[in-house]
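This document starts with one chain, in the form predicted alone, laid out as structure tokens.
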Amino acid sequence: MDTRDTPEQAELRRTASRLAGELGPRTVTDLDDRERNQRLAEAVRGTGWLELRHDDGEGKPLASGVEAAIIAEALGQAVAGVPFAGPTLAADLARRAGAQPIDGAVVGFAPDLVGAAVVAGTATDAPILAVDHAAQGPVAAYVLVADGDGYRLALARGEGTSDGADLTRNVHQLPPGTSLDPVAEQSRLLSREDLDAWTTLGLVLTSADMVGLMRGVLDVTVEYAKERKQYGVAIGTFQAVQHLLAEAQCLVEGAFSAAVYPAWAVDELAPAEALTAGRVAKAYAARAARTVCETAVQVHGGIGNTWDCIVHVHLRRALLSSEWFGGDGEQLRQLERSRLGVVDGLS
């Protein structure tokens, strides 16, 4: 694979970065600016980014995982509070099932957030978490219903309750007993390979989001280190601070390098091989994001965890992205099973 952006991808990266930077929050109080939030949501919808994984008419997505990852990274860098990964994952799952994506729908997850919720019967039997859903209106979440050797889609609808540490993305919980509606015009059952490929896309988007988060929080922290003075000099001149920021930069570049391959592989390689690449990237990015965001809070000192500083917003978002589709521990356990044949951990 060629890891360089094509001219079109480079332009997409510039456009996404500029749009997210202009309309994303600059302070914590900006998160409550409804007018700004609405402008951002309308801009993302107007660009067609929510349709990147829609069917191109031949069963393939309109855009590759690389383009989707570019958008996810840009929105993460700006901690932009607009649904993207949720609707994109829902559209990709519907495409694989041969169904028309439902506007505004996301995918319902089990409470551990590792995978799409699997239900039996005509109602849910456990809480369903709808991640990255729009703040307004009722929740519509796809769930999986076992059918022979495959799965068909059903739709859980309800008001739900919103919870979670992430201040930029909604996590709605639908209670047990939520009724299910059939998804019309589903032309095929989802196979295990379909779900592996879809999971890879989820790992790609969450990893790209964390790469963007790390870039954004590091930019903010470096600028702060240049301006904040102690003992009459900028703290950025202190060797201890320089070492922290240099290590953080290395982690960012390492996470980006790991995330590029599965973004390409999701559409180009066999599902099992792509999934392995996605797990490697997610394990690296999850650990790196936690370290980089906590470093940013540390460099900011006491102000880093207050409403006067935005760096903790990056950390909060990174915590959700790291657990969505499974954190580093979950990915490493799965890699042990697939690569080493280990069932219950190394002995």
Given for the second form:
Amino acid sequence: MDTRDTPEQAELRRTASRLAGELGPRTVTDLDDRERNQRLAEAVRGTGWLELRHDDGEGKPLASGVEAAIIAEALGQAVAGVPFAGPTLAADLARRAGAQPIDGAVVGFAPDLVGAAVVAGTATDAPILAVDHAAQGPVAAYVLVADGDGYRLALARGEGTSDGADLTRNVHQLPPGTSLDPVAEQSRLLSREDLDAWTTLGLVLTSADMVGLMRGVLDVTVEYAKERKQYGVAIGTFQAVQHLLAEAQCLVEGAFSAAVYPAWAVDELAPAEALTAGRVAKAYAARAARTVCETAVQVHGGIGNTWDCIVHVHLRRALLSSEWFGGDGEQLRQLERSRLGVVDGLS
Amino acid sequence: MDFRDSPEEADFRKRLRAWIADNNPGLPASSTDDEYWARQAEWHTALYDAGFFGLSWPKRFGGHELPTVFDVILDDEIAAAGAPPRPSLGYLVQGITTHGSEAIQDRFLPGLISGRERWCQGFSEPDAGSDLAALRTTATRDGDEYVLQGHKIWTSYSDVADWCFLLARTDPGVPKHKGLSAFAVPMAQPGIEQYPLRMINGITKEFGQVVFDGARVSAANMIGEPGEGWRIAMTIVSHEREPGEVGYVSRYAKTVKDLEKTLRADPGAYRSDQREAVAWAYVQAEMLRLHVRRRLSERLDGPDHGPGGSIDKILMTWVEQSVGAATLSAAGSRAVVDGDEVGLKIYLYSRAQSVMGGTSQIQKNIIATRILGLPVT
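Mind sharing the form predicted in complex with the partner chain? What's above is the form predicted alone.
Below: every chain and molecule of the assembly, starting with the one above.
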């Protein structure tokens, strides 16, 4: 038992953090800097990070959930506007179905964002949400089609529109009536266990993103508290401010400790056990991220409530990462079902 | 990163599990009953004699020199079996090994670790709580001895202790942090009066007040150098704040497990807010279990006496108080109809966690200034 990063993982953490930090936005204005976003997207593609969950030739992913979580955390910390979790989850799902990954594809979610959309027929009859898709270009989103005891993949394709809360990632909405294409050469049906394991990866990546967001927003806020002066002194000298930031630091550490375990477990433990660990991590991270981002807005004072202060970029991104695969309320409800028994009359 | 047991760890876990199954004394939850505090010493010596305590400490003091993560396994198996937590004295061991002379270490560590000699900690005073360095107990040199005068409070297990790890002022002429020294004081002597404290959940065996009025301690029993007391105290409290050092994580896991069992027996009898309180307590206890794994892994290459223990202490406090809130919630109206209700007692006991070992306010001061680097006025 040694829960520390291996030397390779530590190196990846440093590299990812450096790259995301250099190319991520420093100001709200940077969000509209197409050139910066382009460079970031090319860098992420060039490193091979989008292929971490591709098939290694023997049905296993090229890299573990730990490596994927390391990247997700670094990108969250830098509020980097580049698709990562979306295409990574699509590749993981395709691998489990024995299909070749489709470049740029993501997974289409049901409107509640908790799970992959399940469809039937040749066109959708409800909206599909393609989460963390590239900003431009036609949308391709994997959806599930029930088939006997399992599911096979189909591809919803269309032109999406995106106007979500998160200013760094896109949620394209595909309207009802979007055509469904079959996915070629799926060698196996997706089982319940496959979907549990895939859901765990989703909980891992969204939790890691929030851990990164908390680190990033706390760094910005601590610096601000050291510089901003009121009553002739830095506001960071006031205990009222210090205690808010100290609590935030504890939440970051707790969320990180909870999140590394399912990142490891997703490839090492039975799906049900890993899923429980994922739900614990997500419930903790969702509550923590909300509090830490709200603390950041509060410590920034009036300016923290203006569009041009970057902390709402973290808060908005945390709201999407929280809802995606379900927030703390959803995770607690699922833990209640699995651990406390099902109450009659509730689903 | 690997959360799995190595072959040696798996073998240890198997032996430990079998031993606990045969030797679990089945004490009540520690926070609710005086019987637990009365019989805790038997559990300590049984655990030690079976080779399951002092796992990472030096062999010459009775330890086993195993990697720090073996304590994770100990906490896991104790929690799984619902056995009492491991004795929480790692912080005293850290204090003595870091600051005590070889003679002091050889004299005191074996008895401390084996449980054959019981210890209490005389730091806090009625007028020196968070401002510990303001303490007024004096140790005045008299030949080869020091004479003690003063009043200590929150002295856990003082009534059964053989020794007190005492912090006293030896030099009133220097600034308050510099005039303190630490001693191993024998408790069985005239000039020591004890007064138990009754806590808000009714227990009387855990905390006491100790008045020193002319008690004596040999100068050879000074731990560290004259004037080193403050540094020693800071080493000790920094580790007292670590759940990896105190082993409380198994207590939380056991309480949550018992709660889950109760709700599972009749899920329809509980409201959604009660179910959610229990699920959240599970999330918190799991977080701490994993946090302790991480913190003890970080120590595989040696201990760290830094301020990180303050983060651990806040996390541990939030966990204990979430668990306490869940026991109260699940007890529902029973908690107010029956003053002996276990859920009520666990809840009331949990309120002390944000005070003992340094208040949450003090921990936040330390985190803000020493970890986040915020300025001090």
